[in-house]
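Next comes just one chain, in C-alpha cells: the form predicted alone.
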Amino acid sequence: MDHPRGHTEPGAEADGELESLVARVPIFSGLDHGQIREIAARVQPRIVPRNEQLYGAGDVNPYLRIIHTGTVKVYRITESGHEQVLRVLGAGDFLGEKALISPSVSDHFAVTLTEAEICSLEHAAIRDYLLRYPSVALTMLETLSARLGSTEEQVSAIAGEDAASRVATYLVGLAEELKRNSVALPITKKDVASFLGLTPETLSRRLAGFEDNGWIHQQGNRRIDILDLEALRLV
C-alpha cells in the first residue's frame, strides 16, 4: 500500500534511527549502507538507567555491548577488597569483547555511571561479521591494542610513579584528550583515585597542593582549570 509523501511508518522510522546509531560506531565506520542495515537488524537497543550493573565477575557475558550515549565504568575488586577502576567508556566504545574471543567467565564488573543507550549484539552474530567484514575486525583490534597500551601505562604509573606524578599525568592526559585546559573529570574523584591506585584522601591532598602552587583551580567537585600545564608536565 502506498503512503502519502512525507509519511514514514513508525517501524521504518525506528529502523532508520537504529541504522544511524550503528553507523556512528567507529568499529562499523567502514561498512556501506546495506551492511549497516544488516547489523542494525540484529542489534538489541536498550536504555539502561544509572548505576545498573551490565555484568559482573563470574558471569558469562553473551553480548558485545556498544555504547551510543552515556558512560560505563569497568572495574575489578582486588584481593584486598578494594575497587580498582580499569577504564571508563563512553559513546562509540564497546565492551564484552573478551568473551567474544573466549567464552570464559568475566573477571571484572561493568556498571553505568549515567543513564546510557546501549545496543547489544550476540557473539555468534558479531563473529560472523568479523569474518565477513575485515574492516570491523581491524578497527576492533586497533581499539583493543590502544586499550592494552593504556592499561600498561596505568600499571607502570601505579608501580613506578609517586602520587603527585600520577595525578599530574592524569590531568595532562585529560587536557590533551579534550584539547582544552578547563576540564571536567569524567568520573567522581573517588573513581579517579581508584583508577590511579590512590586513596581519595591522597588525591585530594595532591590536588590541593597543585592549587596552592597556582597550577590548577578547582571549581566544585569535578571542574578543574589547568593554569600551568607545563608545570604539571614536569611533576
Second form
Protein chains: 2
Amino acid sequence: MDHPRGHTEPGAEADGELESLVARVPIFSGLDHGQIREIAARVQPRIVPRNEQLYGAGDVNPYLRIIHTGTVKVYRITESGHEQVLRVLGAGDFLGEKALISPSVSDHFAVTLTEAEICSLEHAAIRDYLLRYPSVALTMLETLSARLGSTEEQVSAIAGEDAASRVATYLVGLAEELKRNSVALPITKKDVASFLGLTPETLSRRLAGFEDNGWIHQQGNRRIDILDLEALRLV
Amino acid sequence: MDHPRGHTEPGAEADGELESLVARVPIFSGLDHGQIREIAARVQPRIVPRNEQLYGAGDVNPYLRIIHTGTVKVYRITESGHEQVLRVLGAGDFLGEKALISPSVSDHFAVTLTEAEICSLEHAAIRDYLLRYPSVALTMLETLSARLGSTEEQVSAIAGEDAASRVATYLVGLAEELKRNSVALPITKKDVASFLGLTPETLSRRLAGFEDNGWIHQQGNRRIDILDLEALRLV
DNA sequence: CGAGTCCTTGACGGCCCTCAATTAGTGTGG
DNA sequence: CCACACTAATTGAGGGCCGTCAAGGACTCG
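Instead of the form predicted alone shown above, give the structure for the form predicted together with the DNA, please.
To see the whole picture, the full complex is given below, headed by that same chain.
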C-alpha cells in the first residue's frame, strides 16, 4: 500500500488505494486502468476483526467477497453435528460465489481467523462485470476449477488413505507451498484434524509418532520443523 | 432425434441436427439462433461405445466434452491405488473443463458407462466463445459452483457420517432425483461403494440390513424398491 | 496474569476393512 | 437364443485402525 500523496485524507486517497488494491486481486488482473477504476468505485472495503462470521448456514448472502489481507476459514456442519473444515482462504481469494447467479441459501460458514481486509461486491454488480469483462469470468472459472480439483483430492484422501498418510501429505504440501522446512499451521490443530477427516486425538498421535521417528519437531501449538521431508513423502 | 428430410446424408442434415442438439445443452441455453449455429459449426459430435475411456490420468486433454445422451463415470486413482468415483455425468453435463485456460495434465479418468453421444469442442474454441458470449461463462460458473457444492457434501459425508447413514442418504437422494420409489442404480454397487467411500462388502451388508428392516427391496443387481423413505431419512 | 480453549496421553471398544469362498447376474460369442 | 465365462455381489470370520471418553497439562489471548 503506497501513499503517493503522503496524507491519509479519506476521499481521493482511499480511491487511489482501492484501485491499487483491486488491481492486485487475481481475478481482476488483466483489466486496464479504466476498468479497474470502475470496479473500485463499486467495491466496499472493510476491516473485519478476528473471529467474525462473514456468513453462516441459512443466510442468503448477496455478496462476493474478496480477501485482501488475512485468512478466512470455510466449513460445514452436517445434520449429525459433525464440523468439516472445507478450505482456508487467504489474500487474493474470493468467497460467496455459490449464489452468484441463482440466489440460494448457504449451507456453510465463513469466519475470519485473523483480522482481515475484505472487499464486498454485490452479486448484481459482479454479474454485470462478468458480462462486460468476460476475462474476469474466465479467471473465476479457472479458480473454481482448481478449487474443485483440490476438494476432489480431499475426498480421495479421506476415503482412501490412512491417518498417517493424510497427515504426512498435508505437511509436505504446506512445506512446498511455503518453500520452507519450518512451517506454521494456518489453522489450529483441531481444524487441521477436521480438514483431514480425523479427530484431534488421532492427529496428535500421528504427529507425536512422526516426532518419535525424527521426521519433524514441534514447537508450540502451531510451528512444525520438518526434518525429513523424504520420509514424510514415503508414508 | 428427428430426421425431417427423411434421409441420412451427412451435410446439411447433420448441421440441422447439430444445432438443435447444441440448443438443448444447458450452458448454451439463452443464446440466439445465429450464435447456436456458430457454435454448432465448430462442434465435433461422436457416438462413443460403452466402456470407452475419454481421457485418463497423464493425458493432456484439449477438449471440453458435452454429453448429449448416455452416462460417463469420472474417477481418480490415488498413489496408493485406491479408486475413488468422483461423479457420474449424464445428458447436458460437460467434462474436461479442468484445463480450459492453463493446459494441465489430467489426474483423473473418464469412462462411458453406456453408449454415449458426445460433442467435443477444442479448448481454444470454447475460450473464444466464453469471451464473446459471457452468458455461457456465467452458466458454466454456476454449474461448477454447484459441482463444488456436491463434492463438498461428499467430503463431509465420508468424514463425518457412518456407513449406514451414507448409504441411506444416497438412496434418498436417488429417489428424490428420479421422483420414484423404485430406483435403478446409475453405476454398479462396486462403484456406488467407491463413491460413498466404502468397500463393496460394507455396502452390501448395509443394504442387506435395510432389507431386513423392511425399508427396501432389492431385485437384480441394480434395482432397489424403496419401501420406507422416512425410515431411510432418519438413519 | 488468569481463564478458557487447545492439545496431549491413555485405555477401551466398535466399526469397517481385509481376506476368502460361494452365489448370482450379466454380457458375449457361438 | 442359449450356453458359458467372467465380473459383480453376497456372506462369514477375524483383526486393526481410529473414534470415544476422560483427565491432565500447555498455550494463547483478552
